[in-house]
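Next up is one chain by itself, shown in structure tokens, the form predicted alone.
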Amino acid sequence: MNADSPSHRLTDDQKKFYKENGYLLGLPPIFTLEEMQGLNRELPNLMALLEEGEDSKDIREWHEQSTYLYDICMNPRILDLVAGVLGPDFYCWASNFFIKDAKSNSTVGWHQDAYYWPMAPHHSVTVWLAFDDVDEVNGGMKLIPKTHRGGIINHQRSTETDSVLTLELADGTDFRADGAVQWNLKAGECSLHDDRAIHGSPANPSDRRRAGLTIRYSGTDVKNDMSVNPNFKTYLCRGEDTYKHNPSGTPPTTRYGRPTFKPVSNEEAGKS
């Protein structure tokens, strides 16, 4: 980052903001936008590696075998970031694309991550990344603020959906979505948002694609249930790890490519 680039530490102000409502926007960008027409221009690699069957939302995790993705979960800018909220000593431990396609009906329901992780404390921050411009004519996220601090709320299973998800938030919950924030980002800029804000974004009649890279970061003091998850893997971003709770992994090597194992899906994960 040259002397002319913004900074990408949070000021106390965005602290104070993200610890009350449970999300950050406005955030200085990530990539140039000659630097995402790169990384849109190499993503068709990776799609290349689906297997007959998948989709982009498969793409989960590959950070732990293509140096394309695991560059970008620790890209200093995207840690400069998350270290505003997670503080000093902090993991990456999941990426996962979520694509829509221009004219997709493919929807995302309102739920809470921390849901689906079986993993404790809540101390998790996601990280959306724009490969497009997202609005809410392309189907962009929404979040309704401060509904991280109500605690963790029951979700329900359902097949009749078109969300890509099919763990959403139980019928008859008291929630206003009416208080949604609309996600605008231009393509290389970030959003943060808490593990147990409720957010969901609607579907894409545009022409236009919507794709965003998650990237999800926890303090080192979070352990994972490896009885759950027993693939899960650790990379190290900032700091130390002191309290050695869960395995690590081995940066990749290759640009391109993809776990040798399939990793548990958010319903395996989720509470039933």
Ligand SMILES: O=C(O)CCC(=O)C(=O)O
Second form
Amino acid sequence: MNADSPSHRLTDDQKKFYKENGYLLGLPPIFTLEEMQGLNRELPNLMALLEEGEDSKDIREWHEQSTYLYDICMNPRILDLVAGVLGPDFYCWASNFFIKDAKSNSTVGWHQDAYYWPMAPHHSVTVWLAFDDVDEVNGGMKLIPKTHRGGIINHQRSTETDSVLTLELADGTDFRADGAVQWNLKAGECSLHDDRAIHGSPANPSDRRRAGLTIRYSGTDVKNDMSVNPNFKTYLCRGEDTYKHNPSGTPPTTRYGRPTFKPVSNEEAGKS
Ligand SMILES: O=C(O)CCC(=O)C(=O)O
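Could the form predicted together with the ligand be given as well, to go with the form predicted alone?
Below, the chain from earlier opens the complete complex, with every other chain and molecule after it.
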């Protein structure tokens, strides 16, 4: 696949769809099956750095110390897609795995990412990169279209015992989950979603693993509240950062590494 493939630049129709619905699926693959197999073969090297009591969801912001992850975050095909929704000037600031092993009870309650993030204005997008084939059977994500337009809704502590995230939409929130769109992705494909779109995922009762890497990008106009998330670092992907709102990080030099800081938990970062 050609890294400068024009097929990764969003068409006007795709940009319009994203603006109206808060997500995009059906995008050209980022990695071939062989490339994905190679990345999956390497994944245990990263997992080996997890400490006692940690699991794959603790692989957060490791792109700061791992070229394995940093190179994925800076993949030109992904950046072309992101530029289509954020414009010419944007940075990467977060990455984390959402891995549900076969027969996993792990769920992700309905939530809006923006509720967790002490950042403004809302000008951020998540790339969800499939490491496995993902569908309805193995706990693929679902997202409710157009919910990014309704503002930020109150969240409460999750009532699910196996929830990956600690917060979910508060009881009594009026939204229609039956309109949710099912994520069906082949390994190596990705989706885009707005930081205000309501999404979540059920358990994985299947015999297949369901692994995805989320990568978060924001326009350079977006400012993080350092008093809430003091480890926040930006890695400029495209264009210029004329705002200089946030500290920038130094790209990693080793293939597998992890930050020495403990990332602020989702709950700590979320509003209470
Ligand atoms: O992988 C999932 O099931 C959920 C991912 C998610 O919540 C996110 O991308 O913000």
